[in-house]
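Consider the single chain below, provided in structure tokens and representing the form predicted alone.
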Amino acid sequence: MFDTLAEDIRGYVAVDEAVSTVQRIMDDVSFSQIWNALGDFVQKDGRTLVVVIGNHDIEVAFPPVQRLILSRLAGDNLPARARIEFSTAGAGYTCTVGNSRIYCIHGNEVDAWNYNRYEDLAKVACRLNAGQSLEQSEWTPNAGTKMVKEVMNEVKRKYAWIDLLKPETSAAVGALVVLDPSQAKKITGPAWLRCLERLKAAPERCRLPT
């Protein structure tokens, strides 16, 4: 629904500025038609809007952001608000379509490079509900987030199409080596090596059955 990694925020996750960041995106004329359409959608009977968290919009797990989305799309219309569901704990969303059971998750759930740490997101949500904050030093980004914020955002200003290259670990990095070697070198620095070591030490992630 929004991409906070493309925003000019402090650190790798918007905490104190989460609401203002999402509000700015909502107010941007480039995106307003989308939010208006979603608002029209939840006004109709028999509709359900399910917001499944990804790795570029992790702030959707925070209660203040969810309240902002509810207000923007449904206002005080209680039936419309009831048609909006948030799936932000990493469990995905399951439903029945015809005679088939459908299981929906974001691609980052099977990508250790971009995996969300839901326990940490829950900790931030608790802090915000209690009127507290989180120091940026308390948040360790995953490798994908680190790459986007420290490398890709700068490169996209000149080569906007590089964001289309997936997977980032091979396609985007390979292109960087040719297009902008100075950016590619950032990915091999000490901070990156520590990040990748944590990635290797992480427990096995949820995988879809083959």
The other form holds:
Amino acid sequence: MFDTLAEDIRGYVAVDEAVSTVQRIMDDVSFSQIWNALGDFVQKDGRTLVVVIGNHDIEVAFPPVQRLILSRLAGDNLPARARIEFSTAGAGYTCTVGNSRIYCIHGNEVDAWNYNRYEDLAKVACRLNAGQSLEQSEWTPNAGTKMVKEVMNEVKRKYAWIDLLKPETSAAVGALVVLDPSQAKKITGPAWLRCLERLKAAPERCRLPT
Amino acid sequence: MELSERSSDVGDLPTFDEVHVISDIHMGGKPGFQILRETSRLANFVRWVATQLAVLRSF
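If the one shown is the form predicted alone, what is the structure of the form predicted together with its partner chain?
Once more the chain from above appears, this time first in line as the rest of the complex follows.
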């Protein structure tokens, strides 16, 4: 839904600043039309808005952020609030249309570079509900987040179109090797290779059956 | 998503007349550093989806 990786946050996940970061996005005139349209949508009978977590809006798993979204879209209107559902455990969302079963996921669930560690997200949610915080040193970002925060955001300032090259791990990195080898070295060096080895060793529970 | 009164034969899954999926919206970043640019088109699409239940039920 939103993109905190494009925001000026400390570290790789917004914890104490999660609400203020999403609030800034809500207040940005660039996006206000969309929030308004979604707010109007949930005011109507028979509609349901389902927010499914991805890899660049992981803060949607945090209760304070969910409360903020509910408030922005539905205010105190209980029927409207009931039309908003969050799926933030990595399970996606399932329903039926006619005789067909529909299964909606963001896609990063099957992407080793961008898989979310949902247990870690639950830990942050637990801390926030308990009125506690999380040190950035306690958070391990996935490879895709590291790539965006450490390399791509800097590259984007010069080559704004780099975001359009998918998948990042081949197209964007390939272009980077040619355009800006010094940046490319950041994601082809020994630290990255170790990171990728850890990903390969990740348990199968992070993969959906194919 | 638009909720239907029809029952489902696959357990208690929610059943809808239509499902519209919008993926990777990417709202974020300051102006000049934003992936999402077609904000008006997306807002208009959401408003269009909101009208569809009435259209379906008019048939």
